[in-house]
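Only one chain is given next, in structure tokens, and it is the form predicted alone.
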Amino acid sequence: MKKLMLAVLVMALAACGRQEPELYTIRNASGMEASITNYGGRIVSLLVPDRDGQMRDVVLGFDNLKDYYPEHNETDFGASIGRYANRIKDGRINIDGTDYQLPRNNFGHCLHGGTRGWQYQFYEAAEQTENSLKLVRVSPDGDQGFPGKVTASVTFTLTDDNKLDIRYEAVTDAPTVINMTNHSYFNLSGEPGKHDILGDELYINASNFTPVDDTFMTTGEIWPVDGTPMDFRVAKAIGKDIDADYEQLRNGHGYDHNWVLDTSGDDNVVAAALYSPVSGIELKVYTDEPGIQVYAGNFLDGTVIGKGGVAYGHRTAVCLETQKFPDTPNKPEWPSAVLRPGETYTSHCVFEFGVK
């Protein structure tokens, strides 16, 4: 009864516009710690040990939760993105013969769920233990133009071997599309005011990628990475080829592309890995999704002031977004993002931290 009364109170406050961001902290037995806010389902801080056993915060963010509000900073830092991560061409989708127009908030396309995607909306804390947190969002029919009432959840769990396990689920009462991801900006040095990510070593388990035009929209093609700056099958410094004379790097202003993973949906196989020579911290990514978007912070320009008063400069962080391919709703030959009543959408991502 108490839980029911609390839920009713939370809903009433939200309806009155009085919902406030809350911060939840989970820890494992190894001392790793993640702080997460219900506003946008965002990872605010992530403390992991470096090669000397010192804890470093490896994600960008803000000291004040209200700084995540769009009137202060329009960022995706740490967010649980929905309904659809990445871009949808012209903000248009067609499901079962019905057209839907979504916001066109990025070069004429719909990016990360629209102008006010889930990164700018509240989740509710449904369950919390010492090492896990489950957030739930009920997205009404017509939210940012998407059809169907969707109930989605994201569960964060810190395991004792320093893995941040993220599981997404969603159900709908009408056919819709969904593609969730986490949009943390990683700087494994833990010192984004001193170190960018160009010297960090990146590995991507992918023989192909999806090229983009100069509006960052996928063309529908799949190209091999062989012989191009997009080849990370052997780990190399992010900065080694990022400014090479290559059309795809010009179109993306650097790396901002989806790689077609060679993992065949096996979330026990490493999809990507990132290593900081500064801290010795290594991050391995596992997923059951077919793709991963790697964004190297090309649009960070020092105007956003983050934690500790640090100005987040150009290429201060890298995002590793596990996902279905961009614009999948308009490319039926790619793995489908359609969710129908009676089905359950699931997605799994693991960020595993260690040192070497």
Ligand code: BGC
Contents of the next structure:
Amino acid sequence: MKKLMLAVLVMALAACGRQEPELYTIRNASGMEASITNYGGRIVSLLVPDRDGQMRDVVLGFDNLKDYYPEHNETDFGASIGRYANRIKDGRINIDGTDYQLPRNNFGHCLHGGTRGWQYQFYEAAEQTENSLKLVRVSPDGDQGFPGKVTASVTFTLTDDNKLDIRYEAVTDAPTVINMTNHSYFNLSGEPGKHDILGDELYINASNFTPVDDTFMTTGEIWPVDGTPMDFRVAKAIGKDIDADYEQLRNGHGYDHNWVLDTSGDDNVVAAALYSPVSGIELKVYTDEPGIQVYAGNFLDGTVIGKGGVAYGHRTAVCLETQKFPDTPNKPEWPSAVLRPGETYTSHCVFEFGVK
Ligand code: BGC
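Next up, the form predicted together with beta-D-glucopyranose, please; the one we just looked at was the form predicted alone.
Next comes the full complex, this chain leading.
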């Protein structure tokens, strides 16, 4: 009888979708380690050697996996974002003449796939080896308002030369839009309770960026960085100009913009680099995507309590989100995010760690 009740309970929980979050750890031969949960495909911790060979955890996150649930914290910490990273204007898309309304969860726009985007959904751990993990998510037709049943995967591989290689793939049974990214909040000092990221040096291989209005929506223009605080073609401290009297920095509350990469989709060329003088750790980002969102943690305000009870204060982390340009579904002149049946969406991002 008891057994039967337990079986009924397990089935009822499964029917309610109350899956439990699991943690998967992958390692390379050099001792680098990444722990990833199937909940939201989130990188929970990333252990990287500093200049003295000591391991430091360089991403924000939570000790308890359920703290990633939206009822506890509405954050994108470490997440595999889908279907559409960044913003879609008024949450509206039109594909082949049909309008679709998506959640308007950010200043009237759709941000990061909607209120319950994939960062708040379960992926399945499909394959794991010592140094790699493949997560798969089947997103039903109409998920967050997006058309088409999509099967998406994210494969994380830790190479022995300290690269965290992330490959995204997706297929669909009806035309839709896809733009996936990883939303890790990096603090390369490994001590976000002590050090913000304003002293970290940032390089962005981009001569242009896409300006935003005061709702963080891209205007459709592409502006040169030359002569503005947006110019990171020579590495400089993030804090150097972040509060400069410049309209784009007022609109973004600091850096929260998409840079138009000069890499022409070549994922062997450095797209961005971040360096912490505290730890000596340098992170180089490579991608085949045309853009990168650099978000300097401007909305962190000390209210989210993370690993080890640390309150994550203003600008204690920076996100480097490789992506299509924000709102491309409404900006046909920009690289398209439309995926059709028979096609495979792919995207590649590498986070390479070293010391200087
Ligand atoms: C956005 C920020 C937003 C953050 C949330 C970034 O990609 O550009 O505006 O606050 O994600 O996690």
